[in-house]
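Let's start with one chain on its own, the form predicted on its own, as structure tokens.
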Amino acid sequence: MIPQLEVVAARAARLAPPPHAVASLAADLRRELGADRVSTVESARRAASNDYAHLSPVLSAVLPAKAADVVVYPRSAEELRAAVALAYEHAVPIVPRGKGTGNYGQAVPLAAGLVIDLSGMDSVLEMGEGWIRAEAGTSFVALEAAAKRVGQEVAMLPTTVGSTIGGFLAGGAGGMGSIEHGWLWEGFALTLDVVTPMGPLTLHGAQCVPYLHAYGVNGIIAVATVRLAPLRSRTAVMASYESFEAAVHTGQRLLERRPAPRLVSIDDPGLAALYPLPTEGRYSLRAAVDDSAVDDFRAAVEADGGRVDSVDPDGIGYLSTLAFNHVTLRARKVRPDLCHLQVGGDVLVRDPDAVRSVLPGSLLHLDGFRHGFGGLLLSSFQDTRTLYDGIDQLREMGVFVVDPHTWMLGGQALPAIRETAVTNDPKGLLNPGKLPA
């Protein structure tokens, strides 16, 4: 079913604040936080009102062109609480923002209002065995560097390592490390300090789940404690195969290996050619494996009739740019006609040709997870109807499809997200338009 995004956007736009409310809020923010923390300059407002939703031709066509009215740049949890309280007092909608690397329009203000840019809250506060505590604007580059100094690493991180921990928790799902550690809601977040219009919350363990991948509709993450793992030395390895089945067989053996690789990706030849990779029309397999597993990897590739193309101890960063939604970003630079779906399920490896046949010119990308392979199906975008008819067909085949062409929240946690939003935000001013009616 095609989501009625134009209707949702129009409904959210009705919450746009009147000019006098915006002016009063900006004045109060400057008085409370200082003039250097607040901007109403058009270039700043526009920069704070976009994310990577341009990867979707559907979202690009319906996202509002109007920018936020005000941007505020808090440098502490106290300044964040003050900004939220003032916006609520003036009935101005609030959208939290990290680095804007999300792909769904999570950080796009549908009702204009106030964008809170959290990237200035970037301090690592403390860490111990198996955990690190940091402000929401701290990048994964900084988190990983701090963890490595004490012989640890972040258990899971996005391939866009410049992303912030708050943005990833509020808008992400999985990444490098998910083969071993699962998804965000599988124990990655240990504690959250959340700012809501009704006051601050401190959450532990399972209490964090409704605030993960919730786009800030029920509260804004100020500080997070997330899981660390023992630091391991890894090597980037690349192989290629004549058949998809052979590449998948090696990949599945890698997923079962302990210690688990941090990353395993597989691409159709048509995608590998867009990067480009030196696979010469073959299927590409790439993995970040423990140094001790390199010889086993070579043996597994050869046993499956493949060819080892590269072994590079310094290549992990490069491999990360050929995984998850980096694939869409890279592919669209060469072929802007492509659009993507996020897909999962055994049918991807059991009957990949049937999956590819649903949409025109489909190319399949797989990433490893704890329970098997998921990934992306990229196809030539014809029109919205063709795309959503394809989604329906894929789901009928048993493919699990996450729609990346809508900003509206979904998933198993949606009832809990909605319940906490009603409690924490009775005026409905936190990122309006992102919760389904």
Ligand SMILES: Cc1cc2nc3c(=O)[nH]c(=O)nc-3n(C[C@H](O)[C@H](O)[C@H](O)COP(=O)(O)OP(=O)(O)OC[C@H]3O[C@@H](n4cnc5c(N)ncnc54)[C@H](O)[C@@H]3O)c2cc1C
The other form holds:
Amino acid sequence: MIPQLEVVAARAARLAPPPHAVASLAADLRRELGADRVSTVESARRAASNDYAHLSPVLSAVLPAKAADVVVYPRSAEELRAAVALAYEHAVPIVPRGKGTGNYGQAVPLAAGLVIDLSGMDSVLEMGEGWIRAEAGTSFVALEAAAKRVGQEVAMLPTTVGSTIGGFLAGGAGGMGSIEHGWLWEGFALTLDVVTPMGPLTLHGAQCVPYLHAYGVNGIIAVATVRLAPLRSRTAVMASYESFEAAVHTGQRLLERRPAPRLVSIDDPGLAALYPLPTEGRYSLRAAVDDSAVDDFRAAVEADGGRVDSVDPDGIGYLSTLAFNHVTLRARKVRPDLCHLQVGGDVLVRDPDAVRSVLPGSLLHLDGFRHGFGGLLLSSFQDTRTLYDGIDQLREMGVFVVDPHTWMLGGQALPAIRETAVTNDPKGLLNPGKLPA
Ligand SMILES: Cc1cc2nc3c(=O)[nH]c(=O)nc-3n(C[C@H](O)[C@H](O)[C@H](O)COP(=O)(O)OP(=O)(O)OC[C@H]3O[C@@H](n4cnc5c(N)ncnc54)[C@H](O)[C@@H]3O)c2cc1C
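Switching from the form predicted on its own: structure of the form predicted in complex with the ligand?
Starting with the chain above, the whole complex follows.
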């Protein structure tokens, strides 16, 4: 079903605060936090009001060009609490923001109001064996650097390594490390300190789940403790194949290997041709494997009739920019007509031609996960109706489709997200328009 996003946006816009409420809030924020923590300058408001929704032709067409009225830049949990309390007092909508790299429009303030830019809350607070505790605005670059100093690494991270831990927990799903550690709601978040209009909460283990991938509608993560793993040294390996089946065969052997690779990706030749890769019209397989697994990788590629194209101990960073949604970003730079769907299920490897036949000019990209391959189906965008008819057909054939062309929350955790949102945010001011009615 095509989500009625214009209707949702119009409903959310009715919560837009009147000018006097905005002016009083801005004055109060300046008084409590200091003038340097607050901006009403148009360029700052616009910069804080977008994300990577432009990767979707559907979202680009329906996202309102609204900007926040005020942006606040807290530097501590106390300042964050004060900003939330003041916004609530003035009945001004609140949208938390990390680095704005989410790609569903989930950080876009549909009702204008206050954007809380958390990127200045960026301190690593504490580390121990298997965990790191940091403020929500800390980037993955900083987390990895801190963990590395004590012989550890972040268990999982998105390919947008400059993004924030709070934004990933509230807006992401998984990434490098997900073959070994699963999705971010599968034990990655150990504790969360969450600021809500009704007061602060400290959540442990399973209690964190309703706050993960919840777009901040039930609270704002101030501090997170997440899982670390022992540091391992890896090499970037690339191979190419005449057939998809052969590439998948090697890929599946890599997924079964222990220790698991941090990343395994496969692309159709039509996609590989859009990146700088030496595949020459063949299917591309790439992986971040432990240094000790390089010889096994070579043997597996040769046994499957493939060709090893490169082995590079310094190539992991580059590989990560050819995985997950970096694929959409890269592909659309060369072919702006392409439009992505997030797909999963065995049928992707069992009957890839059937999957490719549903939408015009489809190209398949796979990434490894704990239970097999998922990935992206890129096709030539015709119109919204054709795309959603395609989604229906794909689901009928057993493809698991996550719709990346909506900012509305969904999924199994939705009832728990809604329940906590009702308790924590009785006025419905946290990121309005993202929680389905
Ligand atoms: C090229 C590209 C590649 C990507 N690759 C991956 C990937 O590998 N894996 C993946 O999971 N995602 C991926 N993403 C999506 C996104 O980059 C990540 O999820 C990223 O970690 C989001 O962090 P951010 O700081 O940019 O969050 P933002 O985009 O700023 O925010 C994301 C959402 O969380 C809310 N939010 C932000 N901070 C908080 C907080 N402290 N408390 C509560 N709510 C908050 C925002 O309101 C918004 O709804 C990719 C996106 C792009 C464009």
